[in-house]
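First, one chain by itself in structure tokens, the form predicted on its own.
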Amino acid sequence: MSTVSEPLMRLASRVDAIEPFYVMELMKDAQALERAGRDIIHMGIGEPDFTAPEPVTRAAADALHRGVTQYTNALGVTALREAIAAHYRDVFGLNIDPSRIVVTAGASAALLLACMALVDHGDEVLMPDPCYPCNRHFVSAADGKPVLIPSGPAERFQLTAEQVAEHWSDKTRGVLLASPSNPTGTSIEPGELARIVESVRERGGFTIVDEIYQGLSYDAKPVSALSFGDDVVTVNSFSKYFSMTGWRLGWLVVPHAMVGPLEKLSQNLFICASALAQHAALACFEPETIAIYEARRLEFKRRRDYIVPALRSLGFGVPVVPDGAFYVYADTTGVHHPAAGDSEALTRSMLHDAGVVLVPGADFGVHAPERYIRLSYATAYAKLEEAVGRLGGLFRR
């Protein structure tokens, strides 16, 4: 019997500009080992081990029972936009007009919408190297060009105002920052962030700041980039601090002039964020729920305060102590292992020889990624202790 071969379709060139997640290959290896009976400790995934607390799941069940599951306004449920605005008042002392808040299908949709609204074909957007890979891919998806600027320990792995001025060109349209950052867990010092915003403003550009980890700040009261002007665009999410990763719910705070264009884009690209998730998220801001989230934040801080010195005792360099999120960006060049300084080979060895998953730096940029690994301490404290013991055995061989 003859078969008809599938015709070869021409794919859009933007697909080539978006790189795969290299760590997913490592995850496939880890899953294969688990299927074979190996016990694997996962410290690679950027997902809280906490799930939505009971008040949120109760609110979701109530919403489902009441049948409030139909399409919402593309900008989000009014009560949720008002609750988010009240959260900015209570936490940051900022009076944000709820009409400036756009509820989205996760922070990913928020970043995509912002880039679609602000980035034209060929526009360059400055961002630090290392950074979360999807952030640069959102720029590419909007037919822009991400420009990665090497940002090392001296810069806290973040952009500085001086770097923005140095690298700004006629093609530059704006900057995309994250504070605290994935993969480094470091924040931009408020004074430096203010200088960046002003530098970009003077050049007629845009500033987008990803603040999805801001609720998980440990050493100082966080300062939102919204403090530095109504022209700043911020991205936030219910995934990290609010422990609702799979619910796919986030938001933008934007200048008034952007609300209409974003509503049009959201209507056409997403229709709306999940109605059920939106009604459930209203419970996130109740005092009893905030108390749960604050207890979880302190638990993440306890884990950080354990894992940073533990990594250093194993020979890893931690040149900048993370002050937020749940990541450590560690230098591998000092560990006692043949693959020291080769993060991809080292992570393979840690997986196969010690049963511990960490992420090599290759996913996060092109500036010295072979030196660094990212560790996520979004796993139980006892698991962190066990992982350190296993790695200690590996590095003493």
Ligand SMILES: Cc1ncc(COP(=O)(O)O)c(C=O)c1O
Contents of the next structure:
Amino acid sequence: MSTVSEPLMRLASRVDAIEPFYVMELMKDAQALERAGRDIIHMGIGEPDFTAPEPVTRAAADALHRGVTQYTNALGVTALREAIAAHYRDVFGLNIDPSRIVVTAGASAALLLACMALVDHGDEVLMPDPCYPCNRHFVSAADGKPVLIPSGPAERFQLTAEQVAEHWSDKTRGVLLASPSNPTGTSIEPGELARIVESVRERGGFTIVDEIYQGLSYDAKPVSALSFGDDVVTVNSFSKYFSMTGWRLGWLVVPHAMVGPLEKLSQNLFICASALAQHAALACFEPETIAIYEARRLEFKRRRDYIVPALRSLGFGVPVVPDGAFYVYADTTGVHHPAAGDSEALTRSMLHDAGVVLVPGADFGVHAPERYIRLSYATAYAKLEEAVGRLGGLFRR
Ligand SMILES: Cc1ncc(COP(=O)(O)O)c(C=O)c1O
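Please could you give me the other form, the form predicted together with the named molecule, since above is the form predicted on its own?
Full complex below, order starting with the chain above.
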């Protein structure tokens, strides 16, 4: 019997530049423990525990039955672009021309398209460290160079205008921000954001602001970066506030001059976002659906208000209270555990010894990640209480 050996394939070097998610390794261990009968509480995943509400699934079923499942315009269904523009008017009082809205396959495709359109070979893009890990990879995919700037509690884990000015070089093309941020749940204070936009504008660069968690803001009323000029590129998604992660739908708001180039890129790279998801998403903006989303937002706030003091009482440092998203980026150096200050070892112990999954800081940056863990409170309140009890037991040992 002859065996056909696989041809030797040379992988592109860009694959080497992409780091695996540490949390995925923890998840594999968690799944193995679950198969062995252990009860595991998941606070690692950045995904709402809510799914698309009934008006949205009803709209999807209706679209399916009507057969509106064929390719759409690469920029998105007109009615959806208009509905998104109306949402900006209702929530922020902003008048956004629907033709500036580009519907995408999630914020992921939006970030990739924005980088493909704006970043050239060797261009540097500034971003805070810690940040959403894929951001560096979107920039690298466009042959650019992500520049991670250490951003600690003093800066709310975000970039400041001063840092932007300090790190800007002749190779810098722009900044990539997220407000509120993953992994920290902290927003950029609007005055600071205005100064960043202005500073980048003066240098002829671009500002991309990922606003995927903006709908999940708990304290002050959020301010969209679009308030600071039509030249700002914003990213958003139906994944988080709208609880539609697997539907793969998001959008960009871009300056008029970018619409044509993005249409061309989008046609070639994706053809369009899912037609079914786009038709379903129209129902997101109905008053009855917004009422459901607002109730969910308040539930996230309730969990935030419980978990932050609970973490502090366990010995974790929460130097900046997160004002949005569903994450807490907590300092582990003060916990009573031999692995305090070594977040990878600590997350392993929390999983194996307490059955709780959290993510080590190493997934989000390179500057002092060992101090921090990210906790996602996108899990039921009762589970959060149970997790706090288990961790309390672990730290008392
Ligand atoms: C900050 C941030 N941006 C983008 C994404 C990607 O989201 P989407 O599901 O819309 O592609 C995520 C997902 O966790 C995120 O946290």
